[in-house]
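To begin, one chain is listed below as structure tokens, in the form predicted on its own.
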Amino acid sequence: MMNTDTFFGGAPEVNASAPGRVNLLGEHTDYNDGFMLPVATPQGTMVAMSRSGDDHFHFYSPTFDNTVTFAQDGSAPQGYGSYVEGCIRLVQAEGVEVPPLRVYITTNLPVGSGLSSSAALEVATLRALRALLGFELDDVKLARIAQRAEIEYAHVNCGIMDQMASSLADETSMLFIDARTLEHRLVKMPADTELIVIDSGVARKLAASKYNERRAECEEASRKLGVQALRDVTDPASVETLPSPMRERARHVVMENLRVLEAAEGVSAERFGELMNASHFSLRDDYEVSIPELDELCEHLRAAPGVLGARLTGAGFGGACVALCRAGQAQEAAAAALAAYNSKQGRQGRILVPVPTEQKGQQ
């Protein structure tokens, strides 16, 4: 593996970096143009970035320990350099001169946790090449600019929650956003919590796929309703009258939105934890995105000292939990909780949050 001053032959010119984020309520409701209450994570992404001295692209990640190299006027092959290059084309489109850049990119998010690993490293890219190339780009923009970037190089489909999440969340508040005004505004946790989140072990095998299948559910139950996107059902009653299975994903979203707006505006931390378990039972009960582990982890996190509530948090199909605790025993609850769910052989779930004491010095 190299460190920086072998691949930059010194120290960088910039350094910027971006974090994950975890959901606690609004699964699935951003690309139906609803509402989404997430939080900025401990671990984020590092870019470092320097101009490249000749006519090609180098970006170079310890995670992978591979290296991308392209022409000026070529493409980054399939993975983490499309990502990073979609972010460059797309400042370039904006009018903006990038010559060719040497990038390097560390993590501490777990990559398939669910965590927005994604959305953590291009937001960080475009930081750092607003930083190295002094152009203006508020943070709303570049979320937007930073989705479009994982849509038409990544070829993933995503909503705008994760890279908003990343560009504007913080760890202490909640983050609500409104997916079609991406009107957004901090919100206080409820009083005297914190999180917990801890990582199930099981990559998110068939999120991508599911995804987009139920993407395209959540747009033909619009269409029999007669809304621009379900965000504009407001009586749940209404999609009863759908088929099976949209009638099911409708309802998950119609309600997960009700959840949010009810949480936005100030509810008590056991009302919070409430509606958590009520978001993680509608997912795995009409989103149908839950695994068996998520749900036993989601069982052990409510059944540890101090919890309220406990939900999947991310797309689905493995990834992570989130957890609201009182504050004080999250460090207990959560260890409990794991022990709990790593006494079945071959689990390797892991605690991601909060950050275990070896982990500290790494962040």
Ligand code: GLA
The other form holds:
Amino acid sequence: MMNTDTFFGGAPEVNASAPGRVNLLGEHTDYNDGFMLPVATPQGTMVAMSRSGDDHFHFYSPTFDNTVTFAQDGSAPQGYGSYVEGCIRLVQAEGVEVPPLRVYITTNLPVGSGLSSSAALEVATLRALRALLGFELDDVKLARIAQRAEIEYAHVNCGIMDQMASSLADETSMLFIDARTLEHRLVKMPADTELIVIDSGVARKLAASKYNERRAECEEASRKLGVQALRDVTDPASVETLPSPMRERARHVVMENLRVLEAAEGVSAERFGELMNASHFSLRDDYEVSIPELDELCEHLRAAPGVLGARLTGAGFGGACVALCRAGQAQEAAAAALAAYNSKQGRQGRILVPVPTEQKGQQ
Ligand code: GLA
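I have the form predicted on its own already, so could you send the form predicted together with the ligand?
So here's everything in the complex, that chain up top.
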């Protein structure tokens, strides 16, 4: 494995970083022009960057112990390099001259747990490019370019939440996002609470195909209701005339938006927990993106001391669950929930937040 000194032959010209995200409320609402409330993860991705001085791009990541090299007019093979290349090409498309570069990527974000390690990579890459080349790029535009890199270069048909969260959220407040206007503001976490995030250890196998299927069902529902997007439905009763499964999908989106709007006004910790539970049940029963492992993990979390509510976070079909817990009790509650979850054979859950001591400071 190469360190930065060996890779750059000295210190890099710039360093940048970006966090992942945990969404607290507002799941599968972003591509319906709706609302959401993510926070940034303590873990993140670091990108070091210099001009390469030759006519090739060179990327290296110790995480994959893999070097990607391609000519100025060539392209990176699919993999982490395509996210980085996508950011570079889209910045070039904005009219910025980008010389061939050396890029070194490290991360302490678990890849594949649904904490948006890809958004963190895109946002950190764009921040490094902005710092190195000194062009103007505000944080919302940066998020939009990051999302395009994901769609056009990594071929993942995502919404805007992950990139907005990585670009604009912090660890201590929630970021309220309106996905239609991209208006956003920081909202205080409920008083005296802490978060728990546990990875179920289940890979998100069906996520991509089911994600696209759900998007299509939502588009069909909005066509039938004669609205531009499900965000425009404010009376939950109006979805009940739709045929199944459009009815259930639309019901989830409409109710989920209402939950986010209520929570963003500022509610008690107990109420916030109830809204998280309701969100999970709706994702399980109406949106059908949960799996038994995530349901069980949430049940163990709800049974743990101090926990006020728990839900799956991210697209579903695997990945992580998030819980809201009374301050000071998260460590103990997370350990209890994890032990109960992992007691079934073959389970490989792990705690991501609070960050386990052995991971602190790890790159
Ligand atoms: C993934 C996508 C996001 C969002 C969530 C579901 O994380 O990348 O844009 O749609 O799923 O809320």
